[in-house]
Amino acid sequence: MSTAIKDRSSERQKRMLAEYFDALADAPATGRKVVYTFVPGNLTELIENFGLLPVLPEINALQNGMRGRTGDYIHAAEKHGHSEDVCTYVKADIGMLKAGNIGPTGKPLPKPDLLLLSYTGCFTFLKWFELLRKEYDCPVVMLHVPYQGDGVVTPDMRAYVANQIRDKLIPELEKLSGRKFDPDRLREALKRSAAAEDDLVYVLESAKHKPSPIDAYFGGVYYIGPIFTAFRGSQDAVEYYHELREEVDDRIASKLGPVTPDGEVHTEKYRIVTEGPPNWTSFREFWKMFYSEGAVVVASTYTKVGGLYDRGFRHDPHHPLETLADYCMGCYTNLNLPSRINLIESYMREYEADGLLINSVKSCNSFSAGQLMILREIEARTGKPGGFIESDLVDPRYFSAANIKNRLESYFQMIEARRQRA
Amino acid sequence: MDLFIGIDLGSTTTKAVAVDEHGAVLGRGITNSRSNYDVAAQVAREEALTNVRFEVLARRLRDGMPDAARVESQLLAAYRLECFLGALSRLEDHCRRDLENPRFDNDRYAMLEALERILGGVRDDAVQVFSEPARSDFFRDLAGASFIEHAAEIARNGGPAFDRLVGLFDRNIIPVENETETRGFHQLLIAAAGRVAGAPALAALIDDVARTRLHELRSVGTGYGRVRLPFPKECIRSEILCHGLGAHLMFPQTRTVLDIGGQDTKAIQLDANGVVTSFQMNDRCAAGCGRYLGYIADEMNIGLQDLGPLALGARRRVRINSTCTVFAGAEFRDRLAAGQAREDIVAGLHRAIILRAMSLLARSGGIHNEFTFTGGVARNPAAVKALREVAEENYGKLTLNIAPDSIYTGALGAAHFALRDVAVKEAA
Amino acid sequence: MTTDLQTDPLTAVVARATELYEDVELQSVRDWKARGEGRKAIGFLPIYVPREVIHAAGALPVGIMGGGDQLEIVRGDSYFQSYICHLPRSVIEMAVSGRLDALDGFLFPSICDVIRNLSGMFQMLKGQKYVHYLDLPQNFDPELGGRFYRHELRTVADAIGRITGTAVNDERLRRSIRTYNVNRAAIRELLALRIEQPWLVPTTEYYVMLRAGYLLPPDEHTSLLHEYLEHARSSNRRPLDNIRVLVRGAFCEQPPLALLRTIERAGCYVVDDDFVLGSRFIPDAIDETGDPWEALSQAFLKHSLPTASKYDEANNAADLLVQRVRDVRADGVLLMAPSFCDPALLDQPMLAGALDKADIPFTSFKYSEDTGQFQVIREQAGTFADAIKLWGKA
């Protein structure tokens, strides 16, 4: 990621990383507890309050992607009686505790002593904690997060999930740390965290301009890293993006493209909206066949996974356990079909973008279920072309490059075909 | 003249259109893509530009000649006899040199006897075949099939052992694909036209087609290997852009298209221009393609081309639900031990793979009148009529069109991109 | 035919059923519905609905368990990739071709994320119509999953009431809890003979005759199990050398029957699985005095079965499998599971490594709705019963 994007913010998500899985690794020694617990509805700012050390499978697995890993690791956890059908995260995770639990920074993962099982938008968390409970013989704390059914967040719904975490949640975390619940220290933590919620979406909606300074999706994914994760609610998170902020504007300022792997865009011939998750093993080259054709994402909806803040929802300190309920029930997977395509077509309009391109991955129904009418229907409403492409999380098994490539290349000059017929 | 041509790169077979500046199509080329993409592209292109002369020259002829119709059509055979006699002795010439490696020591004699005996049969086959409508286009085929034919019997007779010489045509058959014709069209045509009565006194007429300068103002590529073209970049196209083009062209009302083709399926919406307005491929599994039917065929020990027939005679509809290339064989014999008829477990897989592109269909956007159904399964008359049939059941009545010489719709396109890239820089 | 029907009533109770199952145009619905004015058919999903609270609302309760083999995929297939599983797009052929026209509204309970997003879908496209995603709830502390799920049942009540004019009050729903009590305990009684003589209940039979529960009034089901207990029992049919197998993963999309007929005769009698799962999800009666609602609460959180879609809380699932094996005497276990279905794939490992710790020999396959073929299905189950047969195991 560094020569991806060689700016002084990236320099400093480099080094908080480094820094996170530091204090993993040394975690035995020193003698923090950890949590581990999922990005959507990550309650960050509560285990910090307990110093406690959240982490978080999915970035392991998708991190091993990216460094040509999860190959053998699936393989491993389909020798152990996974079937090839299923989520190829919780397969890489298995695979990469058999081999050792060696994390993606080459540094040991330490065991959990709690799995926070945030049950947000997604049933495989269910199944993977409780594979995972079955590894590491540890308590599990269910934490129920429903599903947005009818399109609203209801008081019973914001209720029933603030509810557990004070009753049930929040006494498991002071049994784990020895530590009192500390309601002051959450609530500065949260207001940190919108500060940075703030200046995030500034940097998303930076893709409004013409050209866009960003690319919202392989950018993006760099972009929402530290909010997504471990650092939520952190100092460092709000000097990070308030630095990327600052760097997004000279972009504007100067009116340049997003930067990529070999340099900036300098001709944004296509604008793209995106909707699922990106593939990892192939990330790099799946970026260029954007860029190398110039095509630009400019809103995506794989960069809501971890909270739709660009609609308004910040972490209100006033009301910190409401707040973190609220948080958990909107992140993109927890919203129905309806309301997903109806945000899928606010981008369209919005960004002015040329098109939607759904990345369909194997693993992920809960992205992929119902990507075919959500393509129907944005072409029906905005009168725009739409895309579609299948592969995987972090199964190079299904990441095919030249049919890949040769649907991308069909759908940018179906674009550029329509446009001159306009 | 000015020419502008479209090639187009299939993962089994390599085509070539040229078409002059309204956009008529003068030349047509086909070959096996191999293994080789820019020798399958220069010989498509070559033939395309070799019947771009043949045009020319039959509309000469059809100027004043009273017999024009017949010169033209055995010129036209006796050309290609020559091309078939120079790739013959390009294979003798291998096969020569093959032969003398040392593991022919013991037999090499035996081996040059049975080949002048097996090429001296094939050429007199060759004037046979070269006099009937041609079987097939590709030297390999027609070759091959008279060169078995010859081996069998001279092993029967005593002669070197039949896998022995076939292992002698297999080896040396690749090299001879992957060159081209030295003789030129003015030298090859001259030869040919010794060949058929009345022809030898076109000479003239000869010389000055052949001298006629053919000017390729522009190439397009498209198809799946269209990277491996060495062409620049923006003379590339997307087969689906091409596809579409192409369909529109040859049936300007086309609305939706239908592609199935050996491995993949692309169902297409166009406007009234003949511009894609969404498209789907079928995902990464060949489910339902043509290569389905083949492994069908293999099955049943039958051709590919008499599945279709087959399947027309079946009397019960049988629904099969999987069109999974890897279970095709077991399903297949799971309803023969069932008790289920041939023709009508056949009758049932042909529609399995149509409701299969059904959904690709529906995925692109549904059917629109008219629709055109294109690609090798297009021409196997039991898919069409299941296509048709499940067609009008969802979407009414249609008119389905199938052009015979559907293989080149996308070269077609292409030619025709290349045609208004010259008209838009022209333009600018 | 007709002389069977009349001369065999155990062949006509299985023909009544077998063509229930059958019915994947809903005519049995619409026939119900033609019977009395106003008459409302509400759809649910697999697993589990409480269909006590339609029942009171005085609609019918209809499992929409997909088009299993019987239906032909024409547009289904356009709405999921080849990597979903195949219930959905039966389930989105069944709307999309009117077969679903004769229900008023459609209950989607929590499952899996296929069947979560279905009700999106459904939501699109039956706009007009009551679609509502059913989250049951997954932690089941009566005052916090309890109290949640209270409100959820109340919430589809007043719903499923308004369509019917017929609101849900404590009485009506009493009496709904007790007509399902006296189905329960038929079911019960059908599960348990089949324990004991699984020989006078063959598979394909005990599944039509849950599965007519599925689109029958709950008292008609009920005499319509009385009926078939009566004339199964007083059969002649005689034991076959089979092994006892119990079969698990099969609670949502279901299997064929061809596909459980493949299993009985490749020497396997079917004593305990989790087919039609939502019909004996409570398998208990539920208490029928005291506060409904909350009655009905307590039935889901404390007396429900264990299965892939709930989350094991109580760490124990695995080993209640092997209880169940045991007291069911069984020989061993089928883990079938529908292809790319990710609770039941994902449980699998579990299970197994549970199994293989008890020494309880197990085979697993994949299967999906529609299956056409069964030769690989038919060794391994074969294989599978030959080997515990002559070793005691597989």
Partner chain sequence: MTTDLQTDPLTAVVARATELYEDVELQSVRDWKARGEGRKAIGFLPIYVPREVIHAAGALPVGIMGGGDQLEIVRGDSYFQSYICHLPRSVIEMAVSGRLDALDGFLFPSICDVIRNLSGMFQMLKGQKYVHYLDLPQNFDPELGGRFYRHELRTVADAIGRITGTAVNDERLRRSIRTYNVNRAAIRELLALRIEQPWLVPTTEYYVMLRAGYLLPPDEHTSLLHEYLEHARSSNRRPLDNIRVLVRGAFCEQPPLALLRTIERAGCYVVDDDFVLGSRFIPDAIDETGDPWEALSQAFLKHSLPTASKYDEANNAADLLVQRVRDVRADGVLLMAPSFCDPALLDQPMLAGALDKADIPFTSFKYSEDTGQFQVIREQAGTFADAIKLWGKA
Given for the second form:
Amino acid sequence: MSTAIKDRSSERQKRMLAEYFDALADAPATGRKVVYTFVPGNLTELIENFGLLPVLPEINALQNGMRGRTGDYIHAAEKHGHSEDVCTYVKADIGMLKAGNIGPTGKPLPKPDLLLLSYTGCFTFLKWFELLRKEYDCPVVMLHVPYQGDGVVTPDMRAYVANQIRDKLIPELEKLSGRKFDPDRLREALKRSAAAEDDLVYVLESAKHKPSPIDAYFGGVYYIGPIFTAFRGSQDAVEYYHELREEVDDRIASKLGPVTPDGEVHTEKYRIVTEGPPNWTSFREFWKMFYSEGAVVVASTYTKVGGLYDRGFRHDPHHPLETLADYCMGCYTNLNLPSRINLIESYMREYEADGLLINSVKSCNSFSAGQLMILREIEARTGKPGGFIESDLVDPRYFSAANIKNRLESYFQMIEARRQRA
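Form predicted on its own structure, per the form predicted together with the partner chain context:
If you are looking for partners or other molecules, they are not here, because only the chain is given.
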């Protein structure tokens, strides 16, 4: 088999994305207003409450990376004075803007009517929106979202963010859209979010089976797409995750491994937990380095960047503003390092992993800070070997296929040697 199976959920997601980008391209003609925001802590249900369309710049950057376009965009941004050390998502976005703001599907993206920053744990987001504000001269709403320094969200923290949503953000969205806030409509959207979140958790935790029916890193980035971006709270999202869950159940019953671009993984040799984002410019080549060795990622911190649903969080329709506040504070990169280590250790044990592999991304400080310490601590706690590779998000200059392949092969050999000694 030379291509991945196109199941019903994949086809549904493809249609959802096509309709979404069509709506964005048509927004100037239809009069729909547009809100630029980010994946961590995004307030999709609230944006939809006012009939507004979200645009997620880092999603555009990664999709352009998968299409091989970001190298030129990054070069253009650097010619305009942006440093090589700046987050490559930012430079890819700025380069795309300078080239006419044509989105990943080849259709134009509308200018923002509002810049909404609802998670401030990544300092780059602040600077990114400063740049976009200069380009577009549009209003900005920035919520101050506390960091989980002590590893918990306190009632005072929750109230602090919820009050900002009520007193600062909602009036701005009412002004932009010409609509009044509809709390009942928001509650219904949050019910749909929680239903989709239940099914997503089921899919991700299916990797506890042997063999795992999914790859929770490379395959996982497709599974989290609808819920982390523009579709959470929609009926489309509910139906997508329901279909995906049914398909995963079929794979579990048949004891099938994950589907890859080259077909199924027939023999699961290594069960890996990963930390850090993947490389997007060589995504398929990177994935093949794993499945060609029989390595399956059974849990990933990257698929939690838009929500730690597998640790119990659900959007709560009974406390709409408070649950949105919790979501803003609950993404993975808002956890302190001890909390991240505890989470990864739990994944290592729950998924019976053979080791932890870190992909350290050159231009992403939110993930990369402290990763070597995380690696050593996990090795000490679990006795399982750790591996460390380096690449970048969407800058093709920082993906060395030969170097990464050699490191991965050595790492898998180390796992094998540990097994034999055991």
